[in-house]
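Below, in structure tokens: the form predicted alone, a single chain.
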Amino acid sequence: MDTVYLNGNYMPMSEARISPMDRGFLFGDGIYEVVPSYDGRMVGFVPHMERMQQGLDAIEVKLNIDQAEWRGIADELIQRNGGGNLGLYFHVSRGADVRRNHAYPEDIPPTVYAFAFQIPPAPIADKAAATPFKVSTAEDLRWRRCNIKSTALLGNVMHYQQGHAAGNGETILYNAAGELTEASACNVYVIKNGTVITPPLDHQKLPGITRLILLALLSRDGSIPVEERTVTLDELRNADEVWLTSSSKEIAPVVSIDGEPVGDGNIGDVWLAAQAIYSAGKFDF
């Protein structure tokens, strides 16, 4: 995993050089995207690059890199570092200015990096092969643009931490109003009577590629219902079953909320179910 790209050219990740100028460094100026490859099979390529450009347009960073260039960069990465099971992570700065200004510099190049990194291989519809997931619960106190892919992650760190300190391996996050908005690094999916519900896209949430794969997957297949509502804190702590998603966790069943059981607290038959409707379909996209 040592071969990396920045701004056009691949290199050890040691000779890699960024200005401590660099308004990612100061800032948390940029947008990025990790996604998974499976011996050489990427998971919502197109979409990935689609949330990254609509990312870099909402902050105003021009970038003349097209979906053809970015999946170059990617099976060169693969390629170069080996093949296998990799993330590839991409990441776009505004670049680096002479001083340190809020305002956004003109006539700057962006900073372009990306990595790939190992992943474990792909989860399986298989309980005694998943992962369960034990969360805690917390306001959300990020910033009202989580719709946007930003590098300035500090308030999802913090609330990840939260969970961390506590013993479990995510934080569970609900607005003033003590509806779901999402949990610090994945979208959140509670399960009741059989459907599947999770909160409906706004400025409160990251648009989940994985969220979005699964919901067109179960939607194509039709065995199991789905509703995109409102959610509450109560309807988490009530659900049959609650699931997690993200690029990295596929559908993560999470089996504790704050030290209490969800359900029976063992991993769900839906989540079962819907696991190998995405096995089976997640390369579609």
Contents of the next structure:
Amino acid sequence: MDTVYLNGNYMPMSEARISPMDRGFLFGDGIYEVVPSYDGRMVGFVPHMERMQQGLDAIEVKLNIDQAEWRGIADELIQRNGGGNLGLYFHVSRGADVRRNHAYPEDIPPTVYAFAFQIPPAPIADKAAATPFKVSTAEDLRWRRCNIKSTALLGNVMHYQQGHAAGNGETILYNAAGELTEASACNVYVIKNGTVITPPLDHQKLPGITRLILLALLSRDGSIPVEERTVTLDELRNADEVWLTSSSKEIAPVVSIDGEPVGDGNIGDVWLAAQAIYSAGKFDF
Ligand code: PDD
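Having seen the form predicted alone, please provide the structure of the form predicted together with ligand PDD.
What follows is the entire complex, opening with the chain shown before.
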């Protein structure tokens, strides 16, 4: 897990160096992606790269790396890091300036960094093998551009830490109107009477690629109804099941919220069916 990519070169992580004047370091001025890969097969590579391009466009960073070149970097990192179950992290910052200035500098090359890290084996549709999640809740105090996958993650980090400090594995967030947004590093779903309900995409949440794939697969399968609509904190507390999704977790069942059980406190049957559909179809994306 040692070879990384930095600005066109592969090297041991211990030898990778960037300038302390890098705007990623000074301002969190950058965009990132995390793509899961199992035995050399990536899940959602194309939509992940499309989302990264949208983020770079949103912050006006011009980068001369196309999707084919990104794929080459991904394949090389998978190979050089032994394959298996890997998360591939891609990071583009605006680059290193000679002074600290809030305005976007012109004509500095972006800093491009990528590395691979171990992730757990792909989840399978088996309640006994699943990792049940306990979560906290908190009012979402992040900024109003959460649809951009920015490397400036302090808001997310602080919200994650709230849950962690309470002995939980995530923090589900709601806005001032008591409507769910997402979690600190996952999208969120409630299940009521067999229907999967998830908040619609807007500037308050990241358009998750796992969410995109899950909703596409559920629609293609047709056996589980899905609604994209506003979900309230009350609905969260009264749900039969609650799930989180992210690239490395896939569909994570939540069994406890702020110390109270979700439904009967066990992993639910809709999760089982949805994870089976996801496992069977995820490599189509
Ligand atoms: N987190 N919402 C937020 C705030 C996230 O940070 C993430 C992903 C998601 C889920 O997106 P996806 O399904 O594309 O992974 C939703 C990544 C994995 C991370 O920061 O490590």
